[in-house]
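So this first bit is one chain, no partners, the form predicted alone, shown in structure tokens.
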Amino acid sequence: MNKKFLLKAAALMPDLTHQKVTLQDNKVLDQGESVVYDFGDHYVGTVTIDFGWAGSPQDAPALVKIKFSEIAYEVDEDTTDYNGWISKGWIQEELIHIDALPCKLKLKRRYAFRYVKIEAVALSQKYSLIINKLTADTVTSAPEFVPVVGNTPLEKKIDKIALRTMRECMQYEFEDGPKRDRRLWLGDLRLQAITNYCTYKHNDLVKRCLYLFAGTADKNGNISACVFTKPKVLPDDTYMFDYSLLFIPTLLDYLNATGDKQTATELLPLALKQLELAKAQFDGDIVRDSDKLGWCFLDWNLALNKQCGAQAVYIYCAKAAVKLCERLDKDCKAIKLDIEAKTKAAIDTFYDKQKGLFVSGADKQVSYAANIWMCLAHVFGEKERAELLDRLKYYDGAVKLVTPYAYHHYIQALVECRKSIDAHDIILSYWGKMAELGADTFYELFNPENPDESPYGSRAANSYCHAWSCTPSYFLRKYF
């Protein structure tokens, strides 16, 4: 742990903006009855419920179940038999005894929600439960609301939802999701940061997050995929090939957006260290394949082979390192030679000339993720990349994308080879479909062909407000 870096992160701790949202009611519930409250939009914060009673004096505790839901389907979903591999502890349900009524029940936990369901599980025959009002104390570290942009009603709707998604995830750091996992992930940070630079412009929050990652690197310089900040700052013991490397372009984007050479210079050695550490996973100039879940992320499609995509991410990040060094007047000749070698090896090993596409792993898998990252790494020129993406679009059997994170990179690859119409169509069809289904914020995972899909074994564990899905606000401002 680098105490100097962590002190800098602590000095950049933001203040939270609080807003009270109150729903008045005088709903009377008898045992077994329930009521659902709709706050009208997605919120993050704590909730206080003002309970009363009617009838005879309270002769037994009131047993009340309170459920918080981000989207409508969650409200009545039975989670009793939940068996997903993500902890059931993330499901936002509380079972509480109230010994004395009336009572102002202030729930200490922070929730992410639009809907609140209250059920009178057990009372007695002598009294009824009254719900007088609910008050949400909502929190964010985002500045004032950003004006919505868009040339059409659908664009404006998508931008509004994306901005809301971003805002809800801006807390004491950029969280990946306010429902789950509620911590700082590097892949999410990179996309939140570029969106922040053209929307909320809370650049000190990005700087704080960079120092949190830098301050929690291990003794060898390995940067963790995510960082916990409560009850104290700790790195997770999850290390991912692509996420560690993405610290480099995240730092470059910060430098380009802010001109803060002091921070970039201070963090440059650690950024370059990620390239050195990543080389340990290569045999010669080709990255080793691995069947270990999570060794490299790219996307949440569990069928995806990661080898080719990992090679492309390395080349992409090495090129970002060159740009960083050039901006800071540092020598980068060795990195340029390494890029040449890794690029040649990538083309020789992974490019299938007959298909005109990159393949991955022993089974020569064709996937969107691998080919998109090879395009982002600019292993071919602009014309060749455009033709490759055309072939990919019509290749039957290519492993598809399932997360807004992966779709972001697809759109970026398209706009970089002047296929802006295709890129724009994907924004409208992919994020627009979530908007059509009633999203107030954009989801962690969304497969249009299977909206109920979950990588966790149950959609009850899915996050419906997730940081990496906020980038339509970036694309609409920068390109459209």
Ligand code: RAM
Contents of the next structure:
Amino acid sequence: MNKKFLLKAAALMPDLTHQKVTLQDNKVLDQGESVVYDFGDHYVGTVTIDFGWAGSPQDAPALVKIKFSEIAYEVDEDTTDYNGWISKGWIQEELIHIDALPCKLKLKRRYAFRYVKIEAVALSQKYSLIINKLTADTVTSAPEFVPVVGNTPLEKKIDKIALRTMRECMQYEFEDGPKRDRRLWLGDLRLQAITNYCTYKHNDLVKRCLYLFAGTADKNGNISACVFTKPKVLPDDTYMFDYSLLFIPTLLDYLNATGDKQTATELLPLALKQLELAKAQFDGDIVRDSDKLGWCFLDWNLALNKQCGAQAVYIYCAKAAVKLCERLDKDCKAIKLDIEAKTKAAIDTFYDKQKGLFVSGADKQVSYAANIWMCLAHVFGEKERAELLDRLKYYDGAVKLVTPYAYHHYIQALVECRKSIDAHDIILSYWGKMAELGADTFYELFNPENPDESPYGSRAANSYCHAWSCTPSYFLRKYF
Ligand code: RAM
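Same protein, the form predicted in complex with alpha-L-rhamnopyranose (RAM) this time rather than the form predicted alone?
Starting with the chain above, the whole complex follows.
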């Protein structure tokens, strides 16, 4: 680990702003009964519950189950038989013994919630449990509320939800989601950062995160896909082809937004290293295919073949590297030659002339993700890209997008070839649908055709406040 970089990250640790939110009640529960409290909006923080009792003296411990839910659907979801592949530990449920009433129960964990369900699992026949008050100590490192933008009520609603999503995920780092995984991921950071530049403008938080990734690169320079910061800073042993490379455009965006050449210059060698390291995954100028889960992310659609999309991400990031070098007066002739070679190879290998679309992997899969990323990589000119995106829209059987992360890239690809009307329609229909379903914050994954979808084997583990979904706030400010 690079101590110098980690010291810079530590010096940029933000203060959290606390806000108390209280729900007063005098609810009496008998054994087996439960009550659901609604805080009225999504919050992140710790919670204290004031319990009392009624009837005879407390002759047995009170066993209470407390469940925190981000959305209404989660409240009554039965998780006893949860069998997803991601840990059940992410489900925000506690089973607690209270030996002496009355008591102020201060729960140690930080939760992400709007609803709190309290169930009196076991009391005794002689006493009842009273819930007097719930107090949430909510936290964020977002500087202040940002004025909502939008030309219509729906746009304003979408912007408000997206801003809330961002704010909730702004803690000591940009977290992916405050329920899960509660940590810094590179792909997520890139979208949080561009949205931050035109909303909360907490640019030092982006800088801190860049140094956290840089400071935790391994001895060969590999940047991890995500970083833990508690109890101490540690990179995850997950390396993703696209996420490591996306350090490059994240740094370029930071430079463009802040003009901070010093940071960009300091981190440039590591950024360029990602291109060099990625080359090990190529045969000639074509990236090798891999079906290992998480090898390259792009989206959470488990049917997606990643080969073509990965090649496009490489070209996209190499082009960002050229821009960085040019801004910082560094030579980049070799990168330009590499881009030419990789682009030619991408068109020769993946472009199906008959279909007029890019195909991926041995089965020549047509997917939105691969075609979108080839557009973002500008392997074709603006007119051809617009035509390609039209063909994609009407192609039957293209593997679809399931995350707001992937939808972000679709919108970006559309606006970059002047298809702003289509882009705008998708923002209103996709994010608008979540808003219509009552979202206070936008979700990690949302497939309008299958609201129960989860890449984890169960919806209970999904995150319903996930910062990579906040980019309507970016698009609405930048393009509409
Ligand atoms: C999930 C997280 C995170 C994302 C990775 C790839 O585990 O939700 O946001 O970046 O997947």
